[in-house]
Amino acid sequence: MPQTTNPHQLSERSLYLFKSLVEHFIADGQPVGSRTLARDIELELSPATIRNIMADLEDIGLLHSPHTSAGRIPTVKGYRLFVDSLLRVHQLNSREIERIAEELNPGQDKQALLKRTSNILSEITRLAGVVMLPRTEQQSLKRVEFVSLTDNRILVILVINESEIQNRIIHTARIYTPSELQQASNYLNDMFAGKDLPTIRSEILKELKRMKENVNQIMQTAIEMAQQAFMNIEPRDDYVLAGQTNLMDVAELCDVERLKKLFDSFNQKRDILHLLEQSIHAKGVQIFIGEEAGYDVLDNCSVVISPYEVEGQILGVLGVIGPTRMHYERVIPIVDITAKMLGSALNSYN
């Protein structure tokens, strides 16, 4: 994450406004004037001083100036000041932990409780709640085997994780050689072992591609066989998302376009996916700003993330996307206290 602007090198006064601009703007999402600020901090300011102050916060890139308004909005920088040194995070009341702790009742199946947990952080937030199932759940390829059969046809013996056999017969143009075989299948232990099957997926399709420029015959034959043995795995869920659609009620984010870029990238799941995965050792929560999050789709988001776990060891992360202009008082404790009943729910199934 990109270094916060050192709040001390801005005055007291400079610090009080900015704060106050950034609260008006996430309560009502209208850039924020002058004479607002002056009518509404006790600051005895006129707006000419007031302008002078979010002049120069604009110029150290704490505040932005959209062109269809005279007001001021946060940029990420700003959020990112806002969120490190003059947040006040509130504690959540007893009822609100009292109803998580409800809904996460061991009781239900594993997998229920994970899809029950995005539900609960997509009600009580009223934006989208992500569950990363845990890491012993997810499919990775631990090695691929290739037998001949008659009629060129071959058997594809997938080791998914530790133990779990899938067996699948293709058929190729032409009669392979046990050492041809062996060569190819070789080669995709080499490329693939120890990756989750959507990543797998996704290489094969990207080398595809590349292969037209190839002429090694043993790459080739092995990524085409591979392509008939990995697609039509049925793969698991890597997390469980709810509530996406109530990003369509932010104003920030209703941009039909926009809302279709996002909407593709939880259905491919890749991007968040690898979001969630950079922050499994974080911490505590962890919280991506717009652009931070390294993915144009999420420019205009934000993700707080919290990692859950068991007995000490970490299993996976949840937390709640939404807007850049997002109640982070609220959001983080909901995001951290989920995080920890959840982790104290799956103990319970050891």
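Positions refer to the first chain, counted from 1. Computed from a prediction, not measured in an experiment: that's the story for all the values here. For clarity, a rigid core is taken as the largest C-alpha set superposing within 1.5 Å between two forms. Compared with the form predicted together with the DNA:
- Core-superposed comparison between these two forms: the C-alpha position of T75 differs by less than 2 Å.
- Superposition on the rigid core between these two forms places the CA atom of S265 less than 2 Å from its counterpart.
- Taking 2 Å as the criterion, A226 counts as shifted between these two forms: its C-alpha moves by at least this amount when the rigid core is aligned.
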Given for the second form:
Number of protein chains: 2
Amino acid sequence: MPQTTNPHQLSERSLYLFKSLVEHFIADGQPVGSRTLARDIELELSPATIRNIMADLEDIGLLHSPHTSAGRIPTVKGYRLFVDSLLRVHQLNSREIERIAEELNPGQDKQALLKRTSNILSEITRLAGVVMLPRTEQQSLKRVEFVSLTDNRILVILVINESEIQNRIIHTARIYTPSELQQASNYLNDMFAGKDLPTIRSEILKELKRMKENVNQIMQTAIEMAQQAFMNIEPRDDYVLAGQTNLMDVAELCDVERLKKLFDSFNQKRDILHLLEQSIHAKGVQIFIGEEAGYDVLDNCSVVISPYEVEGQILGVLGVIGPTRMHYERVIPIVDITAKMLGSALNSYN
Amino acid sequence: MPQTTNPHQLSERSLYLFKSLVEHFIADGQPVGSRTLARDIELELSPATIRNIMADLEDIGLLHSPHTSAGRIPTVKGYRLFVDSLLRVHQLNSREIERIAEELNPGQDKQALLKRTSNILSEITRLAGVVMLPRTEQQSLKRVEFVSLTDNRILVILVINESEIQNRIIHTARIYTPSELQQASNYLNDMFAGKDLPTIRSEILKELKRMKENVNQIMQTAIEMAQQAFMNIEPRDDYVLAGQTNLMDVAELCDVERLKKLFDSFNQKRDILHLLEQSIHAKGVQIFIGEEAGYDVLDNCSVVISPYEVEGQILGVLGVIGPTRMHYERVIPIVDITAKMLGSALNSYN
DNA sequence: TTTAGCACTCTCCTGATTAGAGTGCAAAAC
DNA sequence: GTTTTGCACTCTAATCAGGAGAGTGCTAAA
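Can I get the form predicted together with the DNA as well, since the one above is the form predicted on its own?
Whole complex next, starting from this chain.
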């Protein structure tokens, strides 16, 4: 009988041993030696036999010893094999599911919901939770409102898509009365509501050019204000992160230098954002282990993320960041289910 | 000649030595010994003399040796004396002032301005910057708007005071047309604009009681929606913090345990908030050194804060958090001037 | 093919030693 | 009386050696 479909042509037994070793290491954090493993497993094998097998596994690149007389720990490649082929994902218990559901009830503003999602992810996994904000390639204007402040300053409220709100203050040449503002916003709502922002911008520019011919005062006021209001919409924060401090308990990362680099890159957002964006078109949970992600700061870290979607359209990505040595069998279903539940929570906004 | 007005009856020379020692320690971070100090100062004194004086200073409680054969470091009481009586505050150079001014231009939403302020504080001091949000004991409604979303959900936008915006989603029994919503918001604006939230709440409750007698449909709709909208306004974030990671470079705090506790208390906000609130009625820059603040997590930390005000009315508090061993002579004027500049930036909102 | 035996390696802990820094005190110098 | 010198003393931090423990790899036996 051939060794069937195993990757690396490994025997069942080797795989079993490897799996046990990884599980042991994830639980313990200490390099696992042959004797320990011999005690640990179901099979009756002597440490020597296990040593031989471990040597093979090391040759293939699945294991690695920190030094001669330490046990062995999985390499990135090893984790990869473990996660892809050996891992048996847990069922979540219903209490946890309920907890997530409770936290993810809609009925709050979208931003707050995402923040809560990030929080719950971090609390339930005891790692750092991250939720990328819905991709808004399509930002369509729902409504615009003006509120006059003192002097010639006007507060502009833009409601974009469903329930996203942007506000900014603009300055006008003269002071407008509330009813003028009302007329202006009515005009703009009639003209632009339902259109997406790039379109609106180009139409505003067109209107500005035509303006000389047209002397309608309301229109002119409205367009001038719209120009200020729509032209430089600041990009929002790109993701929300929660539970960073959980990572400070993790032994592997327990060095201030490393942690600082990691936290700094969380704040800068650039690297993490790139990583999250890679998954925006993936289906289901994706896992980046250690250096796989391609960012030095994420050495010894794994990222478990999943896109979340509403009616088949992917809106964003969420997940957790933790040490490579994490409880994948728990984390994966948590990320998975949270993505699904966030999707349906967001669904109720449309 | 008596020893004049010095605190602790210290001679000029002792004070000079003490000041030099503190400055040396702040620059260096190492306990300062008699020999080092002898080299460092202007006066020609032998290490032995300095030792005698340092022993006196230690007796009074201004200095402390980590152990017999280390130099000496200032105690909290020592820092207090230094900061209150010996410190010569730097003039800020104009480049720094310009930098702050640039960052604090208004013309953005208030929240963003405060965030930027916090950022600039942390960047310029290389410590953690904190800005408490304007106290809104007085929250007066400027305007309320309704935007209908899908189904029976309605987005409520509350403009409170000047330029603060709260939004929430409410659910209604039936679906309203835009014009109904318009009428409702007109009604509520007429009724409540300019009043403060507690008043509004109590009036809403009164109206609800009277409602049976009154069958005006618009009013009923409006009041029902108002009830949902105004009743549980979530308290906003209470302060914004920036540059936490700067604290990870500080040698004194360089222990992951401590840092985690500190960061956790930043996230919980409770302790820090209490501390900030203590200064809300103070005038000018206040400094809490180490245990003075009364919170364990702030051991070895100092907090330099100042209220900021608009037209004589204190709105909030801002400042920085760093190690006790910080460059007070630089940090104090930075906090001071930033508070003033934030005040005038906010002034332009009124 | 598996196991037992064994020499070997590496880490970690302990204890001893030393160099260095800094102190405190007593006696001498100013 | 104040300042300095000289000196014994203390404490830390670094270095080194030695031993225990864990684990390996290899060889030979089962």
